[in-house]
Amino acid sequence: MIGVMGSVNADLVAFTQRFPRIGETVHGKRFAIYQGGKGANQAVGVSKLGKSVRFLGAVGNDVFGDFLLKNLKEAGVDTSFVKVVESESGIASIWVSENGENSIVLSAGANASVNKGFLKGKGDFFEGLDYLLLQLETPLSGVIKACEMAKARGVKVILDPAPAEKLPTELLEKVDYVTPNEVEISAISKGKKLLERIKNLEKAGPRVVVKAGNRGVYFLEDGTLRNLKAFSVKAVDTTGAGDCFNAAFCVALSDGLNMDKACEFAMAAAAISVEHKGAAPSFPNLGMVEEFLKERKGEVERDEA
């Protein structure tokens, strides 16, 4: 069983063919409402790939908080953690560019509930599971708490520190994977090159997978420095495409793959749910992600960086 505690949101789209410059207007191409939120996109991208997923977050009492559930549910995901709050839901209002680009303005909502003093009570929660996936678009006091309940019992954790920011040691030494890209990495680890980020944010405790769009993955394998090579593929969206990952990533080693084999299996996932529009309803299902490696078997470089 995998668990997500995280932020869900109500993902508000616009596609254009530009992002406007300040103080203009342009025409958009399309509008669209997706569920979203770094967490409930993990949790749903656990649940296509056929996982068992529960998922610890909160709702506003409004009609986005309704939306949310039910897109929740459908996807398979257990909410049977998640709270409804007297709050607005969170929102994120998106814009797509042509290129596939997004920039992205993030109301938290009921999400900011998701604090320290949420847990209390919840260690039902943890119960039974094998991987916990966590985001930072949550409290930190709750993500810190999390980590606490999860290691007492044994969960190994998975952190995307996302939106990034410093990362206390009282976190980091009770999380087993980090998955920060370039940008977030020099904001939570000193150095001035990848590689010293890289060692010096494994120092703490975790393992460091970082996320290079369309230059692949980096991480260290016994002191040396190792690249994989990204699939190619045209980008239609890329909202969501690091979460897609994690979520993958997150199966794979529950399966027991190696960091190797998993970032791999969570590079395809993400590839495929950047040739279409939206965020959760992007990713792919299990059959999806191995027909594509069997495809492109042999396409990913390995080198060292």
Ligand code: RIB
Contents of the next structure:
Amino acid sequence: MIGVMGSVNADLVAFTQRFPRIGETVHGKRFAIYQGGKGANQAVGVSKLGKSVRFLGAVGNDVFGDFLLKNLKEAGVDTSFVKVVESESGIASIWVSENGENSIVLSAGANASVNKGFLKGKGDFFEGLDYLLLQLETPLSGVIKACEMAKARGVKVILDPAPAEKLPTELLEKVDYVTPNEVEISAISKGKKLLERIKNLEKAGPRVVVKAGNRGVYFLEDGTLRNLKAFSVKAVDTTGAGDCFNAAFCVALSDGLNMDKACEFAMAAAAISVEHKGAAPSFPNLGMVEEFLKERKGEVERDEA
Ligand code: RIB
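Would you mind generating the form predicted in complex with the named molecule now that we have the form predicted on its own?
And the full complex, kicking off with our chain again.
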């Protein structure tokens, strides 16, 4: 069983040829509302890949809250630990450009209630978990507490430090894997070069996987920096690709795959996701990832960076 604690957002997405400059209005091409939020996305990603998953988080008592809960349930996520709170729901206002890049403004809403106090009496959530997925769209005090509660029960923790904020050592020393992108690792670790940043972060405890988009992933193996190059795909919408990666990485690790193979599996899932619109709705099921890996066998180049 995999657990996810984190944010749930309604993603209000405007697809546009280009982003407006300050003070400018541009015509959009399409608008859509999707279930999003880094936490909820990771939970849906795990479920689509065929693993049982339970989610801990909060939605507001508004029309978006109903929509978000319904979507999580329909995706097969156990929502019995999701609380409906007196607040608006989390909202992500997203622009997606023609080449698939995005800009996001987050309004935390109900996600802001998922703090240390929220975890009081929630021990049952952590019982029987093999892995716990965490991100940083809910308050850090809750993330630290969840990590402690997971560790006390022998649950392995994967932390996605997004959006990036300074992480205390008391948190990092309890995390098994941390998965920043290149911007995030610069914010949470010291060092001039990537290798130095990864080494500094690993000194605190976790293994580090750096998600570098179309340049693939970087990680340390016996002190050497390894780079797995990304699959070549045409990106339509990169929103949630990092969440898809984390969900698939966790599924692969829980199936016993080693670092190299787990990263390859996760890159395949993320590559499929960027070829479709939306975050969670674009995530593949297990059959799709297996088919993709079969078709693209041998494509991933492995370098010592
Ligand atoms: O990682 C993508 C997610 O970030 C979106 O779904 C949006 O809700 C924001 O939280």
